[in-house]
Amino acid sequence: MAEENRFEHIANRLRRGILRGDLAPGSPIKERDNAAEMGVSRTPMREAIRQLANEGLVVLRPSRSPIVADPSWKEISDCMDLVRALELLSGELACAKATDEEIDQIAAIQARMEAESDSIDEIDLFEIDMEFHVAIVRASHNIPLAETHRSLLSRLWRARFLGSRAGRNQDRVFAQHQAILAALRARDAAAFQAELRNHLSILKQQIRQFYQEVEEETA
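Coordinates for the sequence given above, by itself, in the form predicted alone:
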């Protein structure tokens, strides 16, 4: 396996471990132990950990093992508000600038999500969900917006996964995605933003509820 592919593979394994809760918030990630467990050298392990730190999933510490990030609700809420603003703007731009082929590609992502929802791993399904949102932002044809959105989305990866898993209503999510897609096909920016605002508002409520339940368990 090429060094770059090895590093990406390791980062993906650690990322999934964090999402599943195998690596709990605040727990250390021991470079030597994890490298030995995965049968890899410490160099790609170190690069993978740095990548997760860039995504906000891991916190690096001088002369100590990095730990799994444990952001506060305030941090998550602030990031969610910014992501919502970016996705609303991207929707307005996409309604004006997206090509018919790009819209077809977004529709294909949603069709795959619905077709595979009962047969694939919950993290795989979540990643398709995020791919739907990323594709819409990419269709805005605004590179700085797309780069900023992807960076913030990485920081919200765990919170969005846990929040959506805790309160997931598959039929509702599919209906909301279809409504968002229909507005995009119609090039109706106002309808798109209304549907997306509702979709993300419910998601934020789910994440808030998850944080409240964690706070109650640890109180």
Contents of the next structure:
2 protein chains.
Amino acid sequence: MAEENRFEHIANRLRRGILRGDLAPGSPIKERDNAAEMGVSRTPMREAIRQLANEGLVVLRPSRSPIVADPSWKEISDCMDLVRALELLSGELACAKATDEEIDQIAAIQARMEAESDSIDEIDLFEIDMEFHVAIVRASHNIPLAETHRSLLSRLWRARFLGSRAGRNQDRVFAQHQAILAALRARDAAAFQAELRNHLSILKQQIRQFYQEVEEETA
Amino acid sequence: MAEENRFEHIANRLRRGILRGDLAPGSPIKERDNAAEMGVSRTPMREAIRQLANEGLVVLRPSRSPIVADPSWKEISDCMDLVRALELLSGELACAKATDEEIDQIAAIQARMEAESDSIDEIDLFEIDMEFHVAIVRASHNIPLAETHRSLLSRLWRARFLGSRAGRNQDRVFAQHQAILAALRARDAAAFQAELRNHLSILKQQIRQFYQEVEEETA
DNA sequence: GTGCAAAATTTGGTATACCAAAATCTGTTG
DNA sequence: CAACAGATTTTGGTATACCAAATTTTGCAC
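Moving on from the form predicted alone, please list the structure of the form predicted together with a further copy of the same chain.
Let us now look at the entire complex, which starts with that chain.
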């Protein structure tokens, strides 16, 4: 994956920690302590924290330690609405501009997902799911769109992961992906968007359910 | 406006320079030289450059000076498609959720724009135009959406400014803004989106024209 | 025990110095 | 004159030290 600067390395490490839940939402990330702990100076740690901050994974507070973001359901929901809008646009563009090779690649991702679904790690499987969506957006041939989408997805990663784990409906997800793929193959933007809407609305529903359960437990 | 850190100050200054065209697209921004020139150390200059980089205004190259971004027409066009998608979503949400006060505020912005149109600076007028669009997005009550939109707008600022200057059709813009506003007042999402599409397509057309003229001159 | 003021700590921000990699310049050699 | 190897410069990255603002703790007085 190319060269990895120290601060990128730290950022990745922190990101993983946050997304896997090792660093609890709301817990502080002290610049100095954390840097010392990982054996680096403040400088790269600073950059890493900034990076995660503008990915939305940590929040900076004036004169206070940065803390791991703890998004409300509203925030998650807002992000998902945004992701939906971006993927709908991607669908329109991809149906018009994607090359046949790109569509084959997307299909290959889905095939891989189905093939490995019961032999691999929960997290790895989920990563493939994300890849599927990312590949579709990339097929739009709109780079700023792809970048924006990627950044939002990483912000939603944890919520989507927890939701999908709670959901336990792999087969239905596969069917939805296949339907989306078929629409793309047919270059039928309207069908694509309909299927995508359906897929994402189910996903969102799942996550909402998960958040409600957590709230009930907390209350 | 809050407090302004040194690096924010530098970032703003550089941004203005880029957007106004004082720093030509493609010209290098040397960390050290630039820092010395502005009487600060490398540290805040670094942060400022990073900031502008992830706003898309400068591009970082490995082992080379960062340079002022020089977006192609394709890139501008892609960003505008993205902005359009975001504003269309905002319209849908704003029609459903904006408060009457917010709508009044948007109307006030437009009124101010019309009132001051021939007494103020070209750039200031343009700033008000941007404010109008930002206010609509804010009325969606979707913060991630607003942030994403803001970041993209700043990236497009220069292109839109140059396009609008070339266009010289203030009255038509006013009419379009009023139409959008009326749809919002009526909470008619479909009408809102139709008017917005129209407005943005004209804007884009203008910018395209401008880019073509520049290309012809260069060729 | 309570309230408040002063001291100590924590924090972000900045300056400066150093290093290694990369790019560029330079001088020599064929 | 061309090509190539070595030296120099430029660049980004990192470590470290210092400062001021803000927070937190401490301790004294009532």
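Numbering follows the first chain given and starts at 1. Just so it is clear, the model here is predicted, and its values are computed rather than measured. Rigid core: the largest C-alpha set superposing within 1.5 Å between the two forms.
- Looking at Ala146, Ala111, Asp70, Lys30, the entry at the hinge of the rigid-part motion between the two forms is Asp70, while the rest lie more than 12 positions from any hinge.
- C-alpha superpositions between the two forms give a turn of 17 degrees for the smaller rigid part relative to the larger.
- Core superposition places the C-alpha of Glu55 3.5 Å apart between the two forms.
- Core superposition places the C-alpha of Thr43 8.2 Å apart between the two forms.
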